[in-house]
Each structure stands twice: as structure tokens, then as C-alpha cells.
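Next comes just one chain, in C-alpha cells: the form predicted on its own.
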Amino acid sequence: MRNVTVAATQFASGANNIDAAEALVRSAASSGANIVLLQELFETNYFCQKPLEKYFSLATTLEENPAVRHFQALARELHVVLPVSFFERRNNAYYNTLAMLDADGALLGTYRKSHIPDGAGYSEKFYFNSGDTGFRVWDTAFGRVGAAVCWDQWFPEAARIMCLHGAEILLYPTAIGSEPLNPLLDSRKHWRTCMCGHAAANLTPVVASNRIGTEREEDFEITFYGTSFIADASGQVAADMDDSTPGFVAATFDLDALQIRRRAWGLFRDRRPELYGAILTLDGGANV
């Protein structure tokens, strides 16, 4: 039996993020949260509502991003793998990171955001490069835990090249919410339909932690619907949040009697990639 609780927290942008970061981690640590998600790019508003140079000001080297050393040191003292969100300056190249910090504050590695959207209030091709790192596990105190961002979420493919890499836990940083041209659309439900699919089809634990509060950038606003959410193994809600309550959620998971599911199941074993050559074209490929 090899045990590891995961959490989900969620709150609103407001005057110091890194401290409303902490203080959601300690309040998971201290309820036995041994992995604990926070929400994309926490350390600031979701600047990405407009394509305004003044923000990339925000972005850092991975070496002097503040919220990475802070957490290390407070993922130290708690002992909890924590990934870190964050805006990454590398040159003349901008990416949003995520930095998977373990349990005694060691730095693992990054991922640099793969899927990059472009539209009405999430303008992040103007602000980021496609990331360059491929998808990512890593081997921490608390399991084999993989990790994407945001857009990512929505690509199954993504996830399936994680559990391929061994990923126990797939966890997903998350900045979502309203439509600044179309009030009327409420994607929640399909957001989170998607990501229960991942967690079904690779008999996998999903973890997704979102904004919520409202956010304006001169025209635009969006509203953040939270509902941060665990997804157990065969793609149940086992536990979430509303919309607008501030806080943190845990699910517990035996993750030596999953992977004996995983394999007793027979999803992996039976996969066919020898016949899924049209999936590395973007139009089907006539020619593979």
C-alpha cells in the first residue's frame, strides 16, 4: 500500500498572491496533503487578458522567479512536492513554466507550456513560445507525477504520453473562465468532462486547480469559475469546489493498488501505436 493525498486549491488574484498561496499550502500540509496544486501563473493577475508589452516585465529567468525560491523553501519545510507556475524569460524566448519542486525543496525540472491558445481574453501566443521541453514526469517523494498546463488539458494526447512515462498522478495548473466576447458561453462543464476522460481512459488521478474571482484588463474581464476538482481513476469527481469559495479540496489514493488495476485492465497493454501513425499529422495524413 503506498498511500499519497493529493489537493486542489483555488482563490481570487488580489494584493499578495504568494502569501495566499502559502497560506492554502499550509492549510492542505497540515491536513495531510502530500502533493498540493496550485493554479496557473498565481504569482499575478492572469495577464494574458490582452496583448500588452508592458507585461512581459513580469517574466523572470527560472533562477530569480520569487515563487520558486519561496516555495522551495516552504516545500522543504512542510515536506510536500509542490509545482510552481511562473512566467520564464530564457534569453530572447518567453514560456510559461511550471516547476516541479519535491518534497525536500529540490528542484526537478520544468515544463514549459506545449499548447499555447489564442483567442478573445487568453492572448498567450503573444506573450509565450511554444514550449520546448516535451511532456514531463518526474520521480518525487510522493510518486511518479506529471504535469501540463492550462490548454494542455484538452489534448488527450498529452496526457496518454505521460502515463506512457510512467505518470501516477497527472496534474493540471489552470487558468479558465469566462468569455470576454461571449458571455453566454460557460465552458465548466466540458473542461471538466475532458479531464475526467483523462483520468478513465488511463486509469489515472487528475488533479486540476483553477482561478476564480474577477479580472479586469482595460475592455476585458473574466470571471473565473474555479471548481477545482480530484478525478479519481475511473474519471469520478472525488472532490471539488464551487465557483467562488476560496480554499482547498484532498482526495487519497493507493497508488500501488492502481497500478495493479492499470495493468489488470488491459489498456496499455492492448494499445496498437503500429496503427496510430495519423496522429502525428495534422490533417490525418493520407501518406502514413
Given for the second form:
Protein chains: 2
Amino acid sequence: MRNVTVAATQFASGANNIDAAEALVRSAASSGANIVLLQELFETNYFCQKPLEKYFSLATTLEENPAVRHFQALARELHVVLPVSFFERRNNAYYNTLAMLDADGALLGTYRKSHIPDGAGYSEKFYFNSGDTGFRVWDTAFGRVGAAVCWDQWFPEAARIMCLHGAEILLYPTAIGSEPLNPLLDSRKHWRTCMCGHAAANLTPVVASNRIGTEREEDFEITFYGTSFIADASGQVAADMDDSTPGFVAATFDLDALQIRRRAWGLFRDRRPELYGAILTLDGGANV
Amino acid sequence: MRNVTVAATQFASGANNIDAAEALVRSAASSGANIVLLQELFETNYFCQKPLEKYFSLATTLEENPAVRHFQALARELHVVLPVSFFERRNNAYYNTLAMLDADGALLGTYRKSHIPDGAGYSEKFYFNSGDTGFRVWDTAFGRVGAAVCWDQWFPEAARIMCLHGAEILLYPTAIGSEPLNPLLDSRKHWRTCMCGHAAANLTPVVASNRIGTEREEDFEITFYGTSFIADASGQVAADMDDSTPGFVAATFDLDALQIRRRAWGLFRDRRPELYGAILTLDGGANV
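If the one shown is the form predicted on its own, what is the structure of the form predicted together with another copy of the chain?
Next comes the full complex, and the chain you just saw is listed first.
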């Protein structure tokens, strides 16, 4: 038996987000969480609502990023695994990056968001290069953990590849909510169903941590819908939050039992990679 | 606007399955269905419970199969698209095959089940070669339709590839129920969540038609759990059935509206095929 407790957190961006995030990590850790997931780009407001030059100044190198430094110390103090999402600059490239911090505070490596959205309220293609790291998993003190970022969560390929690399839990820090130009569109069920599908198809728990609160940017406004959740290995919701209350939820999984279940169910035995070539195309390739 | 009505059917195997299937197709068609999905291998009991030599004699060539002939005439009479699942023999190879019949009765082609399960009660690797057709879509009178078979429904790769080839609806004839050696395992939620995930991730409706009833084979017994359903393009259940009542459910989708929605949401724009190479491996390939 190898029980690991994961927590998903959510809070509204405000005057001191590092403190708000730290308070949630401390609460989750004191209730027994081993891995605590914070939301995407939690240091600041979600600055991608509009394409504005000034916000590039929020980017830092990995070495200089204050959140990574801050949470390395906290991870070590609390003995928790902490993925930290931040706006990374390196030379002339800018990335939506996640730094994976192990429970001793060690920086295990970074992942750069691969799938970059673009649409009213979510102008990420203005700010971010498409990530060049590929999908990553890390051997942490609490299992082999895969993590990707927000829009990546909509792509079965990302989840599958992390699981092919042996991920035992998938983490998705997120910033998603209303659509400034389409107030009738509420994507929360669609969003959740995608990730529950990844959990089910890979027999691997999924954790998503999303913002709450309303943020304004000029004439645009997004109300982030929270509903952070944890899905079990059959894709059923094991714990979830509402769309406005800050805090965290947690769930415990026996990672050894899940490994036994994965191999017995046969999904990773019965794959047919020789038939999957069209996945490497945008339009299916040759006509069928 | 291009409204298409799809129906999922379910019934228990009995003395005359062709008649039972025909009655459901007629009911669904008379209520307005354009595409009617029948369950997997509906001509007979689910013979794969145990690996028994005698059941190879159920296989026929495509040209000789009675169900394909029968339902070609019915498809033409009722002007409905009808995928027909059957046990195919060709020379020394045996396949779990689906024949796609257009609304004029034309045979558009066949698909051979790619992913073959194996476990107590589901000894399909004893009977079937792994399909060699790759994943297929067909331009029918009612849209570009993708279809795969049962266990294929657990694999995000199959759904994605059909959608990369332009599938507007995904169909999965199915035979799944209890586990003879594991009576505590009930996979129905897991099963459905996988397919709702495919619908959500591809913004494409999914239809699953499953058996009901209990079938015995020597010391084994399976109670098929039905719960046939139709998921909409955000992965939400649009119509579904219980685990024991024969009949059908239907749902209508505007395929033109769904195409507009797919392109606006950006999932097919933001894919990163150059990062998906590991999908073509069984174990992730190179270490990360």
C-alpha cells in the first residue's frame, strides 16, 4: 500500500497572492496532504485577458522567480510536493511554465505549457511561446507525478503521454471562467468532463485547481468558475469545490493498488501504436 | 442548419435477434432517427465469454453475412444509416467487424475492431485477429460518421483519429456487463466517462449501444448492463437508457452548428503533433 493524499486549492487573486497561496498550502498540509496543487499563474491577476505590452514585464527567469523561491522553502518545511506555475522569460522567449518542487524543496525541473489558447479574454498566444519541453513526469517523494497547464487539460494526447511515461497522478493548474464576449457560454461541465475522461481512459487520478473571483481588464471581465476537483482512476469526481468559495479539497489514493488495477484492466496492454500515426497530423493526413 | 437524429438501441439476445434488431430499427426510424446504432455482434449471444472452438463456426465472410444482407434492405427501405457489427472470416483470419450501410442500402465499407480485450468473460483475443483497417469514417447521407467497436471506446487515440479524419458523430456498438470472476466490479460509470471524455475532447457527439440481459456459457454468466446513451459535443449525456429495458433513445444535433463550435473553441487549432511522438510507443519510449 502506498497512500498519497492530493489537494486542490482555489482562491481569488488579490493584494497578496503569495500569502494567500501559502495559507492554503499550510492548511492542506496540516490536514495531511502530500501534494498540493495551486492554480495557474497565481502570483498575479490573470493578465492574459487582453494583449497588452506592459504585462511582459511580469515575466522572470526561473532563477529569479519569487514564487519558486518562496515555495521551495515552504515545500521543504511542510514536506509537500508543490508545482508552481509562473510566467517565465528566457532571452527573447516567454513561456507559461510550471516548476515542480519536491517535498525536500528541490527543483525537479520545469514544464512549459504546450497548448496555448487564444480567444477573447484568453489572449495567451500574444504572451507565450508554445512550450518546447514536451510532456513531463517527475519522481517525487510521493509518486511519479505528471503535470501540465490549463489548456493542456483539453488534449487527450498530453494526458496519455504523461501516463505512457508512468505518471501516477496528473495535475492541472488552471485559470478558466466566463467568456467576456460570450456571456451565455459556461464551459465548466465541458471542462470537467474532458479531464474526467483522461482519468478514466488512463486509470489515473486527475487534479485540477482553478481560480475563483472576478478580474477586470479595461472593458473585459472574467469571473473564474473554480469548481476545482479531484477525479479518481475511473474518472468519477472524488472531491470538488463550488464556484466561489476559497479553500481546498483532498483525496487519498493507494498508488500501488492503482498500478495493479491499471495492468489488470488491459488498456495499456491492448493499445495499437502502429495504427496511431494520424495523431501526428493536424488534419488526419491521407484521406480515408 | 443540418439536423441529424441519432438513436441508440438495446435488447437482450434471444431466439431471433435479427427480428428483435429490425423491430428496434423500425421504431427508431418511425420516430425520426436518421442513424440507428445496434449493439455489438447482435446476431447471436456474446460467444466470447469462454474460448471455445465451436464458436468459430459463427463467422462468415462479409459477402455471406446474413445480417449485412438483411439490414442493407432495411436501411434502403427506411432511409437510415445502419452500422452492422458481425463476426467476419476471411481465409484464415477472423475479425470483429463493422459494416457501414448508407441510407440507400449501399455498403460503404468495413472497419475491423482494432483493440481486442482479453479477460475472464471477454476472451476476445482467442477469437479475433487485431483489426488491420485502421480507424475509419464514412460520408453517409447524414454526415461524416466514424464508428469503432466496443473496447475501442476506451482508447482516446481511436476517437481522436476518427475526428481528425472529420467524423461528425462517433458510434460504438458494445457488449459489456458484469465480470464473471469479479462480481463486485461494475464498470458502467467508468465505461461511460471514457466516452463522454472523447465527446468533450473532440467536441463531437458519441453514441453507444450496449446489450442487456443475462447470458450463460458453461460456468460463466454475464449480465450486460445496457445504459446505452448519447453524449453531446461537450460530453454531457443527452439521452440514456437503464440497465434492463429494451428499446431506443434518440437525440438530434445540428452538425453545421457543431462544426462552427469546434473551430471557434480552438482545440483542433492548438494541437502540437510534433510533441505527440510518444503516442506511437507502448511505454513512452525514451526516458524523460
